[in-house]
Amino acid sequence: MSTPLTADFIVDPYSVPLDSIDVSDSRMFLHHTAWKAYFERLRNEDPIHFQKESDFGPFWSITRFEDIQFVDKHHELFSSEPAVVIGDMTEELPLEMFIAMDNPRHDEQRVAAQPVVAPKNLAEMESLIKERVDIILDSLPIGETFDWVDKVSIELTGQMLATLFDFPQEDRRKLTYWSDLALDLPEVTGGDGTHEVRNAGLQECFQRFNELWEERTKLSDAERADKFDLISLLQNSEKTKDMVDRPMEFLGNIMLLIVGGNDTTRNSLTGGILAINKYPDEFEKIKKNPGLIPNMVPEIIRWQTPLSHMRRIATQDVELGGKTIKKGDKVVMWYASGNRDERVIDNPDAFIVDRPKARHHLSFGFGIHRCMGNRLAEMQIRITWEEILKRFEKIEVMKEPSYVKSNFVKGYTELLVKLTAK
């Protein structure tokens, strides 16, 4: 990065040459606003951004709305091969994933996992994600101060994870750890990783999930028709049956499933805890009108944006906002930024539980590559509210929150809170 990341450069990114803003930089996102004012810039003077030098090449920043749902939707211009985060994935482990695959490949794969969230399947959850909720709500300290993201967010979202899975449930802490593993090294995310531990967390991944691959080819066909875990649903593609016999897929679309099952609920669950202390008001809306949570789901979810961004490279020359991008150019669409853009949202930065349209963002992409389990992270978010205003009458943030070190991951490591009860 050109310029560094001062204090008073993340106070006021008009102070520098534009083209010195790297947005790349994962350290802007430890910070709580530093960030939407640099992409804030860059929507202003210059939304289709040329950023000749960083720590992951150059690249094109995409930061206004309808220009990133525009390279979202033309996936014959833009293509997700082979990475759709900003770095390029290590040589050692080069993890092949349906979201980063193109047609036909992206379809064949991706299809074979989608009934795990079909609405039938769907429904059956709720009961069961309900029962977890009110489990986990209910063994919360009253008047005490703990951390949200270990004892709600993570808790959650794991016991969910080992579900899809089929995965036993006393090791479902190994699943996060290996989501957290997977994108956090300095030259794909910006992270502080390791490549040592990095490799080693990701071959115990692979081991476990291979033995839960041979297990499964053990049952009967009629057994494993009747399952609707995620690996049994792979096994019985004739397009994906076998995938273990190619490593590095196998393990890329585990990591994958595991990584989407994870991160939009998991931060979206603390990101709604600090909206409603940012904005106490709104809070006050659905204490006096629950009805309001279904809106305000994605309302969080826009305001949150769990991922920051997707990557494409471009399969051939195209005009965009008066910029010509050249066919290989890498181009990183900033959901983040976009999710913020005034000339689509009116007032962006607030958190409104009963705004308009709350469901036109970008957190869940558009096109092929549309979040395929967006509707299972809406309804735990929205049962997990429904419980919260069941139970306290006040949840009160104790401290400002530590943020995951990443450009691509928009998520929390802490969040600490003190409940009353009602």
Given for the second form:
Amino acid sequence: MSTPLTADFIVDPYSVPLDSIDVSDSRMFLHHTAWKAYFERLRNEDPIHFQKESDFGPFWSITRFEDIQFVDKHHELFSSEPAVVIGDMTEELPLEMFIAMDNPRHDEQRVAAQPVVAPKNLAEMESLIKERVDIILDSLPIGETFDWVDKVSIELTGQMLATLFDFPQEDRRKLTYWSDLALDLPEVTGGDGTHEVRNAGLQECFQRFNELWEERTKLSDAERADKFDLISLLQNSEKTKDMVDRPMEFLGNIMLLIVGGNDTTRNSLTGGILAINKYPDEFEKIKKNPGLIPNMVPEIIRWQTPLSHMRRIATQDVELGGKTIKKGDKVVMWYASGNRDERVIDNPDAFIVDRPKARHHLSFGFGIHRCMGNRLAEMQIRITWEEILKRFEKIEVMKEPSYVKSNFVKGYTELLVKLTAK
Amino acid sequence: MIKIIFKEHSGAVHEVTGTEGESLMDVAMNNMVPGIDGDCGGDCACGTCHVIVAADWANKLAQANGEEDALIGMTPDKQDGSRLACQVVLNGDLDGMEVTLPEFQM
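Can you swap the form predicted alone for the form predicted together with the partner chain?
First the chain shown before, then all remaining chains and molecules of the complex.
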């Protein structure tokens, strides 16, 4: 493992006292085994773990699958306001987004955005995704080392996002840039970003989307009714048609859809490549039987768990696993831990393409905030793997990956690979 | 035994049986009826066991609770008779019930 760690991060969780374990330390995720070991200890010894002090204030860690499902499902006991990441958003830009709203506002806004990923749209997107995957995969160098994150994962998710917003394709990397900025602050997710860079980036993002909104308003109602991009959908819905007049809500929801459609799929596309290198027999299985791909897709999404957590605030005192969570306490559901819970998932660290009940994972969350783009994400990953298998005999990871420094986005900044053509 | 008739979106029909107390989702899963995902394992937490119960049978079922309504509300292709199969528990009155599966589970 080549990722450097500063001296004061301790890789072995069993060498520190249980009550001082702090799984919000984003450095834990820079190390490919540390986070697993830390969560394993909590699941076994203190599954509902209270952290008195952290960079994000006091909080509860929920680490077992079934407890996470309970918290996620009971939105009346656990509020999603004002934020769903461990740190609160900064006051200079108090973004508002429906993932971080309770009802009734949550439902109003979600229902407005949902049709973009409705079956009718998904069917239309399928051939478009395939065309783009074909172009991207055909352009890759054979026998040369290159970065899969940059050339495939970012490229593909960036093109898809530009399509979802009907945003100019030539500027798609802007979407990726803004997505990366959105949560990258020390006090929000333990990232290394600065307020200056983030504010400037989000300002630019806001301007671009304001312009896009203005352009769309010039369309006639009939023209707009035919459009299925997210901006047009917001404009077509009574509850959200004036959202542009509420800038923090407008920007917040744009950022939600950018981040939601970007980091997650991107890191699952990369994670799958790492997984088949760590479990080469599974790659052989899938090569022999591509019919397993639809089962492999949820297994990738579980194994990767591209978002480590979601956070809630208790709306009343709640008894859970023998502990009392007090009204007002911050509660963090560690999906990354629940998806490795040996009580629910056999041999959970292993990547098994024909795993039974592979869909039974936490990566999409449960309850009313469950991922809206799950089917689109699965479709992108499925098509990518179908096309990979047609072209490549081998995808060899050349070096351990570099990881994102975040306790929220669980992903990669670089994965160097070398391809062998079929 | 209680007979249930599942109709896929494609029109394919599966006539299967279950026992009192089982959920409609269990019956579909136990009989390999395709088109139901049941991601959360039957906990009314994901909405991926969406079915449409024929009008004649829908009024024989216990009312959906708030949780179930909330999840069905998020499904773009919801219709009259939409239910989550994990929340429909079999009893003798439901013998012969017809249930249609949506094109996609969301």
